[in-house]
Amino acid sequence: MTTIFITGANRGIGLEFAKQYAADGAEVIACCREPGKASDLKAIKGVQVLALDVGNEASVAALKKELGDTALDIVINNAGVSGPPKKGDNIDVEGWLATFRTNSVAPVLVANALKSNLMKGKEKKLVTITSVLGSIAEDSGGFQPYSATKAAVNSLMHSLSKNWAKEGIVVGIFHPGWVQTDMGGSGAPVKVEQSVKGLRARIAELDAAKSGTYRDFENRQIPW
């Protein structure tokens, strides 16, 4: 049985990942900050729900202790935040730093903590959900802190793909599309079910040749 680990699984894309993988018979370990409030997630049959604040080192360490030597086939770094609202030319320094902590630093923190679990798995796939807004080549402006954090996590995950290649871990860096979630809004063109179906196809075909590349849910390779 394939074991899937998902962060930020209480809503949106993370919740849909849990639903689809569980429906296909995978063993799903789904994490969120407040499991007591994650009623939709807990309602999915066969999903183990654990507490995790991805940006908190103590929380990540506690999760690792709880998992022990559990083998993980696929780790999906999905948790993320949109960042503070723009206020003219003023910068919310603490808000920006908090956004970097969650969107850029936390995926590496989680990956490092769970590396030994991935090594025990059959598939050894580390996935991070990023955004096309992290593409410097295609940057149209407007979402500075969010875009910068996604560009940063793209770079960090690309680097991990090189560092961990010799150990057989492959790394996926995937843009889910503009999705109808709380973050994307109801007017977004891509339904969450469609996005996750595409992302799962990209994860399924992820191999050493595609490790560290930056792609969207429909398999377009995005320029850095």
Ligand SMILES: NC(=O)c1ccc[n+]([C@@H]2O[C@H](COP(=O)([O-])OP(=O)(O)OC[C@H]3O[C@@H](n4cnc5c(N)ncnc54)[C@H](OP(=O)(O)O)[C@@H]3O)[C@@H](O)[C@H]2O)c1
Contents of the next structure:
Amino acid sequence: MTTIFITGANRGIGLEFAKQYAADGAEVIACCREPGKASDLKAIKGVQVLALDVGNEASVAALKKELGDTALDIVINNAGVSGPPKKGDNIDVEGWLATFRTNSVAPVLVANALKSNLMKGKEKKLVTITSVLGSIAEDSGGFQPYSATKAAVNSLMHSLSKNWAKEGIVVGIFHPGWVQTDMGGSGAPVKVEQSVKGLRARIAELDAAKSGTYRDFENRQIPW
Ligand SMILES: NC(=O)c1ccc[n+]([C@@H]2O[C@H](COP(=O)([O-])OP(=O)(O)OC[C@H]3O[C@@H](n4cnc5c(N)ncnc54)[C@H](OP(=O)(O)O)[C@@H]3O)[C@@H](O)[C@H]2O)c1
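One more: the block was the form predicted alone; return the form predicted together with the named molecule.
So here's everything in the complex, that chain up top.
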């Protein structure tokens, strides 16, 4: 059986990943900051729900302890934040740093902590949900610091794809589309079911040749 590990799974894209993988019969380990409040996630049959604040080193260490040597086939770094609202030309420094912590640093923190679990898995797939807004080539401005946090995580995941290639770990860097979630808003053109269906297809076809490339849920390769 395939074991899937998902962060930020109490709502949005993460919750839908848990639903779809569980419906397919995968073993799902779904994490969120407050399991006590994650009623939609806990309502999915057969999903193991664990506490994880991705940017908190103690929380990542506690999760790693709880997982022990559990083999993980696919680790999905999904948790993310849109960052503080713009206040003219003033930068909310703490807000920016917190956004980098969650969107850029935490995916590496989680990946490093779970590398030995991935090594025990059959598929050895590390996936990070990024954004097209992280593309410098396609940047039209206006989404600071979110765009920069996603450009940073793209770079960090691209390096991991090189560093871990010899150990057989493949790395997916995927944009989910503009999706109807709390973050994407109700006016977004892509339904969460459709986004996750596409992302799961991208994850299924992820191999050494595609590792470290930047693609959207419909398989468009996005320029860095
Ligand atoms: N929706 C879009 O249009 C869109 C487009 C491009 C990329 N993305 C990316 O897709 C991913 C999922 O986004 P979404 O649309 O599903 O957003 P969402 O509905 O706002 O959900 C975000 C999820 O991330 C979790 N999270 C945030 N900070 C966390 C932390 N420190 N530790 C653990 N969990 C944390 C949230 O948990 P809490 O409930 O505890 O806050 C929530 O479960 C994000 O990485 C986002 O940047 C989304």
